[in-house]
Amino acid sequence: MRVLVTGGAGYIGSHTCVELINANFEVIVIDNLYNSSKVALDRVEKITGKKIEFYQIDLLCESDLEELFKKRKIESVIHFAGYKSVSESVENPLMYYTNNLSGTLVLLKVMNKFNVKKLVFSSSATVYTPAMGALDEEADLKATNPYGQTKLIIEQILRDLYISDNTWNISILRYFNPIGAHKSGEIGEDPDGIPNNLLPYITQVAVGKLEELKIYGNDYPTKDGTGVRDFIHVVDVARGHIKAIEYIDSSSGVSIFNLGTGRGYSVMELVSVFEEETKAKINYRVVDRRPGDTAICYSNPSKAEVELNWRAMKSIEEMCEDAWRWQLKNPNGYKVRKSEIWES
């Protein structure tokens, strides 16, 4: 099967590309390079011994969309691109509103013209209302941020769209807190400036890039009064998408799965496991809260394995070890290797 990955040399879209590829799936990717590199996909290459057919395409251009669908007879499309930062959405909703929402809406009105009409979409645990237990995929929807009301909005736009129109076949994957790289420390999270996520300013910091993590508020109705998230290794996300892509081709409708590992862990016990992993000392400082985060929050996955045949696998401790690894290896991200041409 051909599959159009959109925003695939990105963090989860380039760990996503390693999986398809390995399961035989034949890969096409497009990305703007906004906030990602080129190297990421040059290194999938080097982990997969596969060339990936790539396009640098921005989906608010539709003609360039077009001539891509006219040019390739693409099958399905993950849909990974947009902006994803929760602070820097509350700082700058019209970019978000814009960008995600419109960027969308053009890769859906080009898949119908060309009768594509199988998606899957990447969501996010930021469209449920803030709980203090496991979140199962019918809690209750309410984003806090413009964000997450850019992903809840998306949601509904392709429910909208089913209805219309049920030979369309979509899984909607909520996932929580993506974090650690590929076990080569090939690919990892490669943020652009101060991390927004956790892991890499706590590996950013344990380098030497960064003088301390910030940790945004402790007085959280949590056991240590920091904020609790169920992290999940990037690579069992990655897996998730291949189950989610081989569920569509036989189911129709509009699914919508978890993927987490069913346990929070606190901002104050990640630091600790990644201190007793690494060896690495992690100096840090309180803040105040960032706006837009919750206390809690955590997935009950049990619907993804029973009906995608789908569990997280990995531990805390493997998420930790493949971030330092990453870190080690690329201490100043995709930039860091001078036989390797850096594309901004």
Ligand code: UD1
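Given the form predicted on its own, state the structure of the form predicted together with the ligand.
Here you get just the chain by itself.
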């Protein structure tokens, strides 16, 4: 089957391309390289030994996308492309609403025009109302920032689309906290500037690029007072997409699945596991809570296990080891930053 992967040069997209190619899918990637580098796709080729068909296309450019759909017969789409920083979305909501919503609308319009109606969409655990227990797919929804709002709005658009035309087959995947990297150390998470997320920050402290980790609060109602999250290996997340693509090939409707491990680890626990696995020392200091953070967020992943026959396999130790290998092999990430692309 030929699959179009939007945002395929990004963190989760590149890992998903590896799994798709290994499962014998034919992969076409589009990405505007705003938050990624073409080098990631070269590395995917190195890992898999197969060429990737890549087009540097911005999703907002409808004519470019139409051209591609005219030229290549696409059977299904995995849609990763979008902006993903919560803090940036609060500072610049128009940028987020424009890119994430308009990009998705253009994609859906073009898919509709070319009668391509199988879609897997990247949503996030950020759509859930904070709760102290495991979140299943029926849990209450609430967005607390423009980024989360774009995910909720897109989920609604997809439901409305199916109501209007029930030949669409759509799977919405709500990721919890993807971390780690491919075992080869060739691809991984490559944040631009100072990382917002926990594990990339830890690995940069460990490698000496950052002085100390700031732990945002140790007075939450959790076992050690620090926040608890459902960290999941990015390769497990990528594998979930293969299952979802296979699922929508044989069913119709809009299905929603959590991709998480079902187990929460605290910030302090992650730091300890990382130190234990890598023998690196993480200097840290406890500071005030980060606005907008919740105490606990972890999944009930049983729906994906029952219906997709998928479950997360990789341990927290493997997540730390693999992230560390990626960081050591690529202390400056892929080196080519979006700022350099825009300047050149």
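This one's a predicted model, so the numbers in the text were calculated from it and none came from an experiment. Positions refer to the first chain, counted from 1. Superpose the two forms; the largest set of C-alphas matching within 1.5 Å is the rigid core.
Undergrad: Could you tell me whether the Cα atom of V286 shifts by at least 2 Å between these two forms after core superposition?
TA: Indeed, V286 is displaced by 2 Å or more.
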